[in-house]
Structures are given as C-alpha cells and as structure tokens.
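As a starting point, one isolated chain is supplied in structure tokens, in the form predicted on its own.
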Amino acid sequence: MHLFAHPEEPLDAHTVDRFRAVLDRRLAGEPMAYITGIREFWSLELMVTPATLVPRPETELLVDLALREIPRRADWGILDLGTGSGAIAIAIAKERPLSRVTATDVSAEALEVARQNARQLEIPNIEFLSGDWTGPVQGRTFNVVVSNPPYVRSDDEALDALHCEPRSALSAGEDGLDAIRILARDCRALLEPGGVLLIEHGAEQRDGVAAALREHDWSDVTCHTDYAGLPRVTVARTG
C-alpha cells in the first residue's frame, strides 16, 4: 500500500532483490504460504513449511463436523491421525478446551511445525506423538478420530502442480485409497463404543471410502459435501 501511495519513492537495491527472489519462487510454483511462512486456517495464523501440506479451506469442513460431534463441555479424547501442520488438531483443541487432543504424524519435521504452532497459539490441551498412523496410540481409546490422509492417486497429473508439497502427504497408491483403507481397518480398535471416525477424501472417492469402511463393519456411513458442493468428508460410527 505504501508503494501505491508514494510512487515517487525509489526502492533500494536490497528491497528490489528480495522482491525478485520472491517473484521467482512464486513463478516456479511455490505456494505463497511457503514463501510467507504463514497460512490462516479456522481464523488461526499457522506456521507452515515445505515439511507440511498447506492447509486447505475445504478441510475446515472436517473440523466443523468433528465439533458437531463433541459436546462443548465434554472431557473427551480426540485423535488426529497425520496431523501435518497441526491445523485440524489445534482448531479442535481451541474450540473444545476441556477435551484432550492427541495428534500423530510419521514426519518428525511436520510434528515440530505442529508443536511450534500449538505453543505460539497457546493451546495446552494437545499432545503430539511420532509414528505411522495408529502405531503411537496402540492400547488407547478415544471418542472421536479425525484424519485428512493422503488421497491423491499416484498417477494423478495434479501432483505435478503440487510439486513443492511433500509427496508422502498427498499420494496414496493407484486409487488414492491406501491410507484410507488403513484407517478403516485399524481405527475401530481405538474408539470407545459409539465412537466416531471422520475422514477427508477426494471428491470422486465417496463410494470407494464407503466400501472400505463397510468392509470393516463401520455403521451409519455418511458423506458430507464441502462448501463447493463436492463430496469431501465421510463420517462413520462404531455401532
């Protein structure tokens, strides 16, 4: 804004060099969130790095649906599998301060970003555990499990446009359902009776996700559309 208001003021060489460096990064396809180091999600300012996915607006639907399941004053256990930057876990922990949120990720670098975000936002009711999917929480139970797992097909051309983001957090096999099948298989053992699983997925994966869940005896399998009207989050219950 200052430049528009004062066009007569010359820029110093350092500022010009910085601008050109940022422009080159953006022209190469790097997300602005990585360039600035910041992304807003659920009205929270989160730090992001190339170790984490950039949180998407459609993922706020997953948070919204989870919060509908968790009573405001409930002392519940909530699990976020594959937390990345911690966006989902931190948003839920902030909105449900009496609940205890556990967040896992296989990436040590991503977990460090998530921990820093929780510290900077002063969210105390959250713990971060390192490990692959349900491995770090074996033997524990929760009331709600949420996950935004990788769900892009390994041959999807969209991956080329997302080359700056971690491939392991995006791609999940030939049909994009490898990670979701793991969740469908393993998450029932982590939930209390009447517990709820919420999974974000691709717009074309509704039927495949439902089939994976029903194969493992989940009940009341329901898909919810995002704000663009696309199938985005499937909710299932233990019975």
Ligand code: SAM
Second form
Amino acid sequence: MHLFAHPEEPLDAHTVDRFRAVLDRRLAGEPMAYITGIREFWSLELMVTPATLVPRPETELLVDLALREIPRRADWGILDLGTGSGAIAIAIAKERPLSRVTATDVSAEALEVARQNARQLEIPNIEFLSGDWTGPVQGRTFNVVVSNPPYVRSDDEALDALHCEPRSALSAGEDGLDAIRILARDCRALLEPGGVLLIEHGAEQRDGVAAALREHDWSDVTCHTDYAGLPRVTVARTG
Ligand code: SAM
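Same protein, different state: after the form predicted on its own, show the form predicted in complex with the ligand.
Whole complex next, starting from this chain.
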C-alpha cells in the first residue's frame, strides 16, 4: 500500500535485495503460496509449506458436494483421507460445527501444518491422525469419507511443472489410480449404512474411478463436473 501511495520514493537496497530473492524463487518455478507461506481456500487463510500440496480451487467442488450430504444440525462423523494442509477437513469442520471431523495423512510434517491451521483458525471439532490411508481409523465408522488423493500418472509431464510440491501428494502409479483403488477397496468398511464416499480425480479418470468403485460393489456411482465442465469428483454410496 505504501508503495502505491508513494511511487516517487526510491526503494532501499535491502528491500530491493529481498524482492530480487523472491523473484528468483518464483522464476525457478516455486509456487507463490510457498513463498508467502499462505494460500486461501474456501475463504480461509491456510498456512502451506513444501510438505503440503498447495490447495487447488477446484477442490472446493469436493467440499461443496460433501456439504450437500451433511445435515447442518447433525453430529456426523466425517473422515478426510490425505488431508495435506487440512484444507478440506477444516472447511467442512467450519461449515458443519456440530460434526466431528477426522483428518489423516501419511506425512507427519503435513499433519503438523494441518494441525496448526486448525488451531490458528480456532476450529475445535477436528482431530488429526497419522498413517497409511485407512490404517489410523481401523474399526471406526463415519457417515462421510472424502479424499483428494494423489492421482497424477507417474509419467505425466505436468509433474515437471509441479516439482516443488511433494511427489507423494501428486503421483499414484502408471495410470494415477493406485491410491483411488485402495480407497475403493477399503473405505466401505469405514462407512455407516447409507454412508457416502467422495473422491476428487483427474478429468480423464471418470471411467477408471467408476470401474474401481463398481468392482467393490459401491452403489449410485455418480461423477460431478467442476466449474470448467470437467468430470472431477465421483460420489459413491454403500447402498
Ligand atoms: N487434501 C489436501 C488438499 O486437497 O489440498 C491434500 C491433497 S494431496 C493431493 C494428497 C495427500 O495425500 C498428501 O497430503 C499426501 O501426503 C497424502 N498421502 C499420500 N499417500 C498417502 C497414504 N498412503 N496414506 C495417507 N495419506 C497419503
């Protein structure tokens, strides 16, 4: 603001050096969110570090669809698998304060960022557990399970441009469906009767995701398009 108000003032050498350092990082492909340490998601200011994926705007579709499933006045159990910065879990916990949200990640470092985000935003109805997919919640049940798992093909050239973000947050085998197949297989046992699973995926993965879900007897498998008209979130029910 000061800069805009006083364009005639020359910058001191220290400020110029700091600006050049930031510019070099950006030119090397580092996302602005890692440089500033923050990214807005669902109108919440989240801290992000190189241990977490930078939350994407299209993931708000997953939050939107999950909220349509969760009654405002119910104390439902909600599970977010692979929470990263906590974006999805925190948005749902904020919008549904009576729900009990559980957020997991295999990365202890990411989970620490998510925990700090919840603390900073004063979201009390959320717990964080570390471990491999459904491992940390074995024997428990939920009403809704959501996940934005890694789904990029391991040979996808897009990964080059995303080299600053954790590979384990993005890439999931030859067809990008390795993590989604695990979720399709293991999430039914975590859901109450009538429970719902919502998964974000790539625009070309609609059929692959539906096939993986049908193989494990999920019902009402429905794909939703994002605001760009691309098929990006599939919803399935226990039946
Ligand atoms: N939910 C966040 C979001 O939407 O911004 C992050 C999504 S990121 C695409 C996928 C997340 O899954 C990463 O945080 C990654 O650490 C986590 N992940 C990868 N493999 C996992 C596993 N085996 N078990 C649990 N989480 C895993």
